[in-house]
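The form predicted on its own is given below as one chain in structure tokens.
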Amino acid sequence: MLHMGNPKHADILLITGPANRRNARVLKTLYEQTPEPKVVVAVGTCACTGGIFHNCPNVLGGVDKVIPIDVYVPGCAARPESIIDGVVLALQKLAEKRVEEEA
């Protein structure tokens, strides 16, 4: 796995933190710039549901309020083993999407 600075070269988006009014447009743009097939992983309770920030006026909630999520990795903070499991699951889903795309 390589870290890519440009979403146009990425297969998997790992997102931490909640969706809010300031980052919603950026999240959508990053998602749209990532080529198909792609997989999105929400890492941590904040990314999954909004976490402790869910009642803040500027927080929309989990990232799934803005873009579709394929894998949820809960936890505050998410355990390293859980993050690894989430990435492995994301790689499996990416492989499945590639097979579907070829069919």
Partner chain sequence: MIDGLLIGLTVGFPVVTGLLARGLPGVWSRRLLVVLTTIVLIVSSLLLLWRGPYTYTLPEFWDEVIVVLDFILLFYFLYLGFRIRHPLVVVLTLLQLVPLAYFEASLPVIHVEPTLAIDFLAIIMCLIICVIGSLICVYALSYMDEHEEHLHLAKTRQPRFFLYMLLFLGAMNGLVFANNLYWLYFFWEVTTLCCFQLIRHDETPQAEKNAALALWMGLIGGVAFVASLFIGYYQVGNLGLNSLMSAQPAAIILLAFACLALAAFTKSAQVPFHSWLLGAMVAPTPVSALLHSSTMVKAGVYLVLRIAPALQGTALTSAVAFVGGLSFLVTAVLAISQRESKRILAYSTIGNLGLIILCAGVNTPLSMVAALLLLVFHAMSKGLLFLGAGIVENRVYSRNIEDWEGLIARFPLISAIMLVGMFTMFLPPSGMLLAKWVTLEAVASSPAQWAITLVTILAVGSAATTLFWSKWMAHLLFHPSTAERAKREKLQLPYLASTITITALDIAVSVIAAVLVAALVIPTVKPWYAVKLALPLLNLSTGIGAFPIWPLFLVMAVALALAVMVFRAKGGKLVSPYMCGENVEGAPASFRSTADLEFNFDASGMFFDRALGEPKTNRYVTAVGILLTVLVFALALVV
Contents of the next structure:
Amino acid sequence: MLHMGNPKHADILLITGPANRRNARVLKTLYEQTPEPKVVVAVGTCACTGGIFHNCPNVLGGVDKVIPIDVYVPGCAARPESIIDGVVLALQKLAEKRVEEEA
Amino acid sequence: MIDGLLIGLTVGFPVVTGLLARGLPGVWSRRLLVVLTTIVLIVSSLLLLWRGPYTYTLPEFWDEVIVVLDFILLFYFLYLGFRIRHPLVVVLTLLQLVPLAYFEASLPVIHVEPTLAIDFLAIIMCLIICVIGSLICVYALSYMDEHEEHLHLAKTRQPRFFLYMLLFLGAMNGLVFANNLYWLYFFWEVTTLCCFQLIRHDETPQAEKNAALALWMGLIGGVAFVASLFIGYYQVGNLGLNSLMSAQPAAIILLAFACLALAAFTKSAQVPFHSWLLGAMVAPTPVSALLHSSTMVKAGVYLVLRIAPALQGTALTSAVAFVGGLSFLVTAVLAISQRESKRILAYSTIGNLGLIILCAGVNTPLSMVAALLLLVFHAMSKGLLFLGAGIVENRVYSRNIEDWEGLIARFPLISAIMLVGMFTMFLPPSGMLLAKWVTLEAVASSPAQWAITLVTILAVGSAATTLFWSKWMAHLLFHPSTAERAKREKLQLPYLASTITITALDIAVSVIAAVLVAALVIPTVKPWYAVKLALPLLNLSTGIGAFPIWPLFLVMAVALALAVMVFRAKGGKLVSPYMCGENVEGAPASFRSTADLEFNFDASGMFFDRALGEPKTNRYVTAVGILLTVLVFALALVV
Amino acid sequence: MDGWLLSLTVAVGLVVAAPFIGGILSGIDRKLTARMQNRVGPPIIQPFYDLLKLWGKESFVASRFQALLAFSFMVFSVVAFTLLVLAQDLLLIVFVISLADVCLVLGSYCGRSPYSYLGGRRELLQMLAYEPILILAVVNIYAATGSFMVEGVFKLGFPLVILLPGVFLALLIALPIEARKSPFDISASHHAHQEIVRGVFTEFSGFSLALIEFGHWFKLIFYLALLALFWVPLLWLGAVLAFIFYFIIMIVDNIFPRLTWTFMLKAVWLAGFTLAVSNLIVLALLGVGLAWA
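Same protein, different form: I have the form predicted on its own, so give me the form predicted in complex with the partner chain.
To see the whole picture, the full complex is given below, headed by that same chain.
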């Protein structure tokens, strides 16, 4: 598994913070720049729902307010084991999507 | 009958139509004349190719005519020297005028049998001049209209312009046919005149200044030529180039050849004399195209190639090789630092001429083949690049290649032509690269000890060449994917006709380079050298190496077709470039930075200003060039 | 006729085998790197999975030319290697390799992306660094064997490296550039080093990236074959040594930081250039080469 700093080479997007008004645009662009099939994993409570920031005026909430999410990994902070579990789940989803695409 | 007719058509006809274009009023008469000349020149050069080599002797009356015309020309130079208040021009003209007057006073026999000797080298040159040169004149029909519109001229200067353009072609043909040194000298001076007049055509202070520079540097060559004329006449007994070539290579004869070589260096803008060609860039682009591809600078290398067989085994030939080598190396490196399109092309021209002179200096059968291949392919590719550059310049209003960024999106057709031109300059399997490949093998296999130095120069020079060309190609392609689709560009018929013909010619001749070698190059070299070149299945084999020419083109064509097919099937979504997600919608070259401010991403183009900046380096280059030239010639004549 | 057929079969076999060897080498590379960082690492054949995955991904292009240029890079890398196994002209092969590189650079400029632009620039500098060395190496081989053809090396009868130790060393110095390894991995940041994202590769994705990866394997094997050529009657030894050198470079890659391009240019030019030129001079002085004997 390679850590890629470039959405164009990526299969899985790992997002670790909440969506806010500033980064919503960035999230959207990066999501669009990732070629299909792709899977998005939200890591941590903040990324899933906004967490303790959900009331802040600039925070929109979870990342799913901006882009579709495939796997939610809860926890504050998310435990390493659950992150691995989430990524493995994402891999399964990726394989499913590939099959779907081919069909 | 046809012999004399062909000479009349190639030398005399363009002079006559040039004078008519000057005299006749009206745009259409001029256009008609230029197109007519083009057709006549191309047809007659092809007929010449079909006719093959022959010699031709004109009656003595014509010798008298040439002498008279020559004196008129020299007095005109003197007048020019006074008019532009340039003491060097006056002095250099007097240096020719006084000895020639003395020469005439001694009632010499000017007449030589034959007056004109058309061999394969002359045929190759004639084809280049007539085909490429006259296509450039056709191109100029559209270019000069746009150019003058841009300058808001009250009265058109085109009659004068086309007079000198067409005169240039005629004089060049005369130059390459001449066997009589006096005739050669006369045509040589006519090309100097045409060059001067065409450079100063726009009459700006800068143009006048650079034209004067070209004039006095050209006149240095004239002085050297007169010296060799003297030596030739008094040592050999007549003015025939053929008798000078076959004379015993005594030191004094070598001096004559050295003078001719020096004249050739001034004409071909080799390193201490390179500044005039860079200055000549102020002229309208068709002039540059003509100077660089088919006339002027090619006269210099023609002369070197002409005399090279007589220099075999002398120290002078090594000296010539080194001057060429230095020019190639220096200009390849300096070209990296240039922003102006035409200056890059000019540096590349000087470098390639240096390469030809290097090959002539190496003076082995293989190196002569390399020199001729370089001569032919350089004429086509460089002509094409200048024509393209001129069209772009008239659309973008800038010669700075930084303003040409992403040109492929704005002007796809002309950019594609430019890209093909650049491709044929330095990448396999194009003709230029084939020639460079032969050059390297020829230099490496030459028996001389200094081959190592030359090979090293070639290795470094080629790397630098690759850098500046690919940098420029990359610049043209550098555009955001989602930019608006280009509108269909409209190119006038003369533009289309000239550029597309030369592109097609360049590619076609590259593919069948073996035919060119068999039909023209080997016959040129054969009388003087033992060529060991094989052409198995129309590929080139030098005996120490092999170059599959058309198989590479075939692979390329198949790959292109395959790529297009595959990507058609796969499809391809155009996406914006990666900018950490901070792309700005609707402005694909911009990104958002702090406080949501939009920034345009500016890219500079690798010019290495601090290391290679021109004013600083140019002084050293000239100094080193003068030192080296003097040194090698002194050494060559002493040894 | 039989000999001709045999050599053709060998050539075709080598061209077919090259990408497999290249892929496995890069798999070993990843495994080794992982082990050096105390990780388990992917299976050795992971690069092939990656290639298949890239093949199936959605196709993004920065411009139509980009796809074409990626394809050309792959084709000319293959052509260069094919010419090598067909024992063709070495000088021509060097020119074809630089053509492949130019295609890659031009591809990286398509799209106006800051990162791939930086990568393209640096790739050009890398070419500037190693091209003279390659050309001089070929001239050296000519001086030693009297021929520019690969055949000449086979006809020599003893290992080329005896005559050209300097050239061999010079090629070793330039090897990290071609293999995209530290300290000279300045244009692409291979693996997961992310200084300029992925440099020249940033804007290639999916299918085009797969093509480039495929071409890169060919280029790698080409370079190792060039090194092996120096040992020719003992070709197996040459091959083994070439692989050993590649492993050394993998280790160097993991220990060394990447250096600046100025350092690369100076190091490769000073050391490689001097070695190659002095080797040529020594050959000429001793008069041992077949060309100038």
